[in-house]
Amino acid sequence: MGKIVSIHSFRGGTGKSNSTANLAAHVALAGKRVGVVDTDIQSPGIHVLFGLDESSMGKTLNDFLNGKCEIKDVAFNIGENVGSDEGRAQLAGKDIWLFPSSIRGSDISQILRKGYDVNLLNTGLQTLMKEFDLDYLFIDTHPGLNEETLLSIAISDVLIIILRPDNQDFQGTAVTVHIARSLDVPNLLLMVNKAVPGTDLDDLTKQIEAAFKTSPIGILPLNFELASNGSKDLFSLSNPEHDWSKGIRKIAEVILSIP
């Protein structure tokens, strides 16, 4: 049975979707069968990194949750639809699928008004693992804590919490770490993103170890080039020698090494 890897952050703006997409891509390049689910239904965005827009998306997670299709119908085969961008083109022929949420305003507002059945979402995720024989299912979660994120945490084999090196993120992450440990998540990992130039990495590592009783699996730099990329491509594939890209590859190796 494959592993569910949830990528979470207590606040938005941590680079969660970019990190999720790039990590999933490297795991797929390692020859694994990979699924990526966007459960940030209120503000979806990871589809952009894989070259989708509203016109090319097809069925979405919203359709499944509203009883309009089977979960397998939501699949977008990235390996067969890489496009011409330098980074994504490297995924040609790889076993990687995206299960996107709808970007349509009417679909998002319906979720905001009526909510959805979290148990149905859980059933759908488990079905994906079996239907596509996945080695890894990456879940791009909604920031903060709600019913959906608690589900994602509870069913995770690996939970990666992304935080920025500031006090607000430290406090919010402490809450998430406490909940994850109370739910006995098998593998709880912390990743720091957007460390500003000049950061004392040894001191930051010690702060994290003191606050959370664990060492970060990576401290990635604030990446102005990634911001300039504007989600047009998978940055770590198109810019492999950048320090941020090297950090992503090392974290992907950590994920792959978990038994």
Given for the second form:
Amino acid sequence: MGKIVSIHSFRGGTGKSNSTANLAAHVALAGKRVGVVDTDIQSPGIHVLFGLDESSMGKTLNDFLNGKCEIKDVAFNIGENVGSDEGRAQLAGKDIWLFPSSIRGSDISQILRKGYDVNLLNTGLQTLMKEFDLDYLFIDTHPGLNEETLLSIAISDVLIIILRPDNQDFQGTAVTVHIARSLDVPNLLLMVNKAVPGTDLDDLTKQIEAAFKTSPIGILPLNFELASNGSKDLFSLSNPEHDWSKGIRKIAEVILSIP
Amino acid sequence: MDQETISQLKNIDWFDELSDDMLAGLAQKILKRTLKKDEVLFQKGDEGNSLFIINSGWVKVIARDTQGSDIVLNQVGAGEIIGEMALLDNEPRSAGVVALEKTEVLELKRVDFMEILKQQPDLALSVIRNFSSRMRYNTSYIEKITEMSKRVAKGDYSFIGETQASQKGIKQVSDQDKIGQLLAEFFAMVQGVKSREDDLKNQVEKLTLQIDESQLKEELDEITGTDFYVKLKDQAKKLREQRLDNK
Ligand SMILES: Nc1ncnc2c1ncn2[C@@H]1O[C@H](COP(=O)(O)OP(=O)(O)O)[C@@H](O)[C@H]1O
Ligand SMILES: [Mg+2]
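Please give the other form, namely the form predicted in complex with the partner chain, since only the form predicted alone has been shown so far.
Below, the chain from earlier opens the complete complex, with every other chain and molecule after it.
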């Protein structure tokens, strides 16, 4: 039975797309059948990490939500289109598909203007899990708590909330944690990203435990190399020795170990 | 032959490799001058055509800042040389020199120095050796500073401990040695940067993250009060179970 893993953060720029792509890649490397959906329709980003640009992008989630195609038509087979970038190249032959959102300005403004049927999104997600026989479906969500994000939280077997160690994220994360518990999400995982050098990890862990009644599954460091690589490759695959990559691998193990 | 001048020259590291004969030849060309307090030895921009050895007293090396007032770059006392570069190049003086008190200087003019060099190739060799060992010494410090700069850029300050001992040594010679001075300044700077970074880290470490409970309640109510949410909550479990059945 396949699992839906949603990755959420209160604010944008927290590292959601980078974390989602790298986690999905490790799970695919472990031999699982993996889908990655970009439901951040307003500010899509994960396609870049898988080497897609406007010219190489075929059908998108927007087309599906507009009733112009079926969800399976949106799939981009990553394992067969890995390209030459060092990290991504390791995914050659793996069972991993991306379901991208459109990056065309007109598509984005149209969907923002007209909205879409959240139930259709739900049906689409359920269908693609079945048709692609997925073990894991990773959902890169839109920050904040709009309807489609609430939906992806509600249907998640695993919800990973990414936060930066600051007050604004703490406050926002508290809201999501409460919502997720009220929606009975079976596995709620907190991950800290962009921890500045010198962070007192024990102290931060204690503060998170006190505030959210759960331990963080990882505290990943601020990673200057990742920031300068411009989200163009899968960092944890091209730089496996970096602490950030080790953190990602550990979280991937946690996801794989959930029964 | 002025025995006093010879022994004075011997104490200058520039000339310490010279034989007594060479020093004697040199001593003949030396002019002694006495400066009164506040007397100007030369000004910035003057033609530089001789070297001075401070025999007694103190001078200050000065430059003019953009506001036109003098800033003291250095103080130089007995046994030290100023203007030595003028012996080899023709550049104008890069800074001015003024006596801080009654000061005796020994002057060696470039023309005389060149004349001696022609007659005494050994002296030329000795001067060249002196220059190149200074250069090598300076280069080794530049390399050190380059290496340390790279480490600082990566946040690695471990060399501060390693090099503490030699840093003290540098401070002692730094009056004659501008590169040594640079290194000492560099260390002071790195230590300053490190302590500020440590302070910052302490602040980060002490960061207390807080949740405003009333704001949290407000935000939760806003979401959970919508029809969408009420329906979603009702369906959530069903949605998950449905998927499991589908497989
Ligand atoms: N641990 C990190 N350290 C430094 N920069 C990071 C880190 N994680 C992500 N980034 C950078 O932050 C920006 C936002 O990351 P992204 O994954 O697109 O976040 P989101 O999807 O949450 O908006 C990108 O420029 C990315 O390179
Ligand atoms: Mg994103």
